[in-house]
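So this first bit is one chain, no partners, the form predicted alone, shown in structure tokens.
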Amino acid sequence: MTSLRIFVIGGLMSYRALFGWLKPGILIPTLVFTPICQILLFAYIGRSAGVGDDEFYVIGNALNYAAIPCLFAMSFTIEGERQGGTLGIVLTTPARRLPLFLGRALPVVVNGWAVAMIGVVGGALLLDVHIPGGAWPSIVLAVVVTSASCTGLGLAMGAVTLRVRQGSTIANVVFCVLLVFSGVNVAQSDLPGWMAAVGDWLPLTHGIQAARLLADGSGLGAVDGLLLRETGIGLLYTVAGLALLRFFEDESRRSASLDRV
């Protein structure tokens, strides 16, 4: 029952206290309004260069864009602790780390999920774009699979920010690298060999393969092997950021720099 509190009310409290200061009016234009730009800005690139559909933007973009809270969000509950200086006050409780961290990844989920279906609605209604009905619930789990994929990578760059500082720095390039990489814009087969490479092991590609081909009307059944793939990627990240966590955290009792900034 402890674990199970420190899971969800202890992960509340920290998503909270991460976008509790914001006015509305910086969030909503930060989740809302620019995903919904960057799908045009792309899409009507695409149109002049005739290269793809106006799905395929809409599709690539919005899901692209759930990295931001799930990157940004996910590695800042960490690094905000340690430049609060509150970090050790949390790493000297004896709450289990597994419910500790993972608590405060759920809200993240929602969130990353919540700015790509935004997305996709939005874009859809915008451009036009004719999703079946019967997609919906089907793109909805795809969503969410990739959203939770791309948290675990978060968690992983999280980890890395007790030790390296500017972590939105870091944050800034992972997310550039997944709309390069991750077939967002270009279809991962039309990528060169080594670059598609890469994108098989990073968040996003699979469940971004998925969810155009449920546009396209495809059934559950013809992805679940895309949505097996993004999942086994999504733990790969949160068992290596865990695992990193622990050992950051014992290097740092050792050397005593886990507050150093």
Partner chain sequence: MRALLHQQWTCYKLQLKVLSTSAFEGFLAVLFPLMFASAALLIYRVQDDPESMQYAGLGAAIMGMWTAQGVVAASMLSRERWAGTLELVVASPAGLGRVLVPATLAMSTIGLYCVVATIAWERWVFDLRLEISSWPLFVLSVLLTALTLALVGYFIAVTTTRYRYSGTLGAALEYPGWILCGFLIPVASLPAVLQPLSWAIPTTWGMAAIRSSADGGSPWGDLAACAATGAVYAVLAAWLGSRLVESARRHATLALT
Given for the second form:
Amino acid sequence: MTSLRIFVIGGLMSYRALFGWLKPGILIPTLVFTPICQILLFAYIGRSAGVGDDEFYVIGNALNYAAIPCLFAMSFTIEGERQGGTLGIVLTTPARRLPLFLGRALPVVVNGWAVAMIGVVGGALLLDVHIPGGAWPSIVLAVVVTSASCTGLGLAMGAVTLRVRQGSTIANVVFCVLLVFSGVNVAQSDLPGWMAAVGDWLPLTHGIQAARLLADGSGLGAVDGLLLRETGIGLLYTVAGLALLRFFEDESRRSASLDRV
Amino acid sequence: MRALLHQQWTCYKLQLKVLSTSAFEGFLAVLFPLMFASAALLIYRVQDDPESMQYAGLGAAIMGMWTAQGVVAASMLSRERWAGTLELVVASPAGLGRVLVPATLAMSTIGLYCVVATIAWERWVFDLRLEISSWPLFVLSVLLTALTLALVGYFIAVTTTRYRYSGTLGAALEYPGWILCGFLIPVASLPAVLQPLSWAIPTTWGMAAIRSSADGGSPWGDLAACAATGAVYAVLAAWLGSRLVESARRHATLALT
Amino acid sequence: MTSDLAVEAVGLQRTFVTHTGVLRRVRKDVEAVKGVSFHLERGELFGLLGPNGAGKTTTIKMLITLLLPTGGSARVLGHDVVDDVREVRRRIGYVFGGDRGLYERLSARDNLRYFSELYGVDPRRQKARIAELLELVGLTGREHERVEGFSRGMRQRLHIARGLLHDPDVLFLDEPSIGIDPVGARELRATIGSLTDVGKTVLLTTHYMFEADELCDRIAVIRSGEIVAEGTPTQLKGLVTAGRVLEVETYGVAPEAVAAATAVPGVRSVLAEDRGQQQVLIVQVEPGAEVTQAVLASLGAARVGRVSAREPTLEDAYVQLVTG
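Show the form predicted in complex with its partner chain, please, the one above being the form predicted alone.
And the full complex, kicking off with our chain again.
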């Protein structure tokens, strides 16, 4: 019971407390205006280069931009504890660590999902892309899965920032890696082989492929393998993140490594 | 005059030092456009047409200049305010422009560094050798683009300073600049409503001049337009800057945090 | 496992390994706490005094399970701080000074709600408990405001409310009064003093001697990681100086004159304190010795103002213990 409350209520409160972008003055430029611009940028580049169609870029970039809240918000909710001096207090509580940290991921997934959907809908409207009405429910699902797996990567990154700091810099770098390697703007088959191989182990790659197939009219049955793969990769990063958090906490008791601010 | 130049040179050197020791400006300002340039080149590469690769390679090289200027300039005065130094700067006998211009010139220098880094990256990773028919004209065009972009940065710094989250606003300017200035998308292929916006930015003319000097055309017309639009930004910024200081003294908004 | 003691530390040690140098990393062991032993009875208010870097916070961090001791052992309410982590955490509260350690963007009430969840406070009791604590620390009426607008004193009181949420039996207060104005500090002392009335055990560290004197039942003075004295405030004052303290106001006294005064038979130590234009010599006198005339004579040409004698304070004892 306590753990469930920590997961749901505690998670939501940590997100509110530590994610500093929840003001209209930051939220709208960052999570509404900019993703639409990124979609337009690459759609126009695609047109000039004569590669791909608008739908390809709308889906790829909308889902890519979900990584911004997933990476930044998730790592802020962990790194912020340290900056605010609250980490020590949180770590002296008897709360179970699994719901404590996983609970923070829940609002982040919702945030990432919302940003990606704004991108898909906004981009489709602006560029006059037609996506069949029946495809939307399964696209919504594919976006949920993709946001969740990106948040898994965000959790792993957040754990790293407890020791490395510079969370924003790392998040920006990871975002760029996703942009180039996970088939956002170039089909994975058109990427150099080594890049495609890296993309196979990143979140986003399979989710984007699934969402594109769905928008082209495929049924859920045709993409279940891709979505499963996306989920699996997200889980992999989540488990790695939780293990790192556990390791850092134990190590901090031994060497006071989390005390130095 | 000598004193002015000395002041500008000293401020420029110090601002460059500040910028190059910061993690964001030093590292991300190069990495971010470099990665986007790579993404764009990967798209162009699919068709494997040397002419469009030359087009994309030139634009991708100049893209980074916009990031180094727009994103950073917007938050410059805010950062001074957070650090508590904005009041000291305004209280000094030098005018605001004399403080801001060397700072934005320093950002343009980082931008020039981006240009060189991207050209090297294109050679190394994409095996793309840019054809430059006249190196002197090319370098001149790049330098004038950097200079006028510094004036745009001066304008951005002055106009965004009353906005609390100006850093965010600066980041939000990045993509529109990349879309509008003809780095990777020909201005003529943009929707007609956006084209006048493109022409109002000196960087668009600068980019055109850079392309002409690389492809063997005459860049002089574009260079003149670039210089003229740049001058308009400088005049506007100087006027707005004095208004800003006046209004800040009246409404006590300088120390606002 | 039960124990009558609230806190028991036996030979507690903590060594940190640091590295210096960039190219050739040189390993260096720093002993922050060198085997301290003390205990707190239940319901006791125990003070841990010492200069910055003496090992107070390190000691507390070991007791609240955030840091593993490198030697010795400690128990809180009979539970080992290394092995019974959750049992210890359930029963202790931890409050530190300064303005960090709160979620700036949340209101005071939300800060308390959050930690209620982490401590597993019964949801049905939560609302009443938070209201009760806000009342106790005098923040009723301000609970909906975001913490970023709070003054230091308000933040500190909120910290204390947070530390009490789960009704812990033992509270660790690490320099809670640091940087608070005199009125706020007085209110804070009243709050801390009332904690033992309701049966809490409190371990307090502070730099303010009058605070320790007023609040603590017993005090341990820690210096360079070792406890150099322990006892009631009265015992400590007696331990150091059974004699009296002579205060001499002077203007422009030379260092040689201070040395000469120190040499006077019956004088234990002389400390010159600058107070504005004058220097005040604080002369610790051995019991029974009469030194006033001799000290004044030793000052030579320096102008002398008021001369007074007083009983030693805890601060005199402290200064002597940590500098001696």
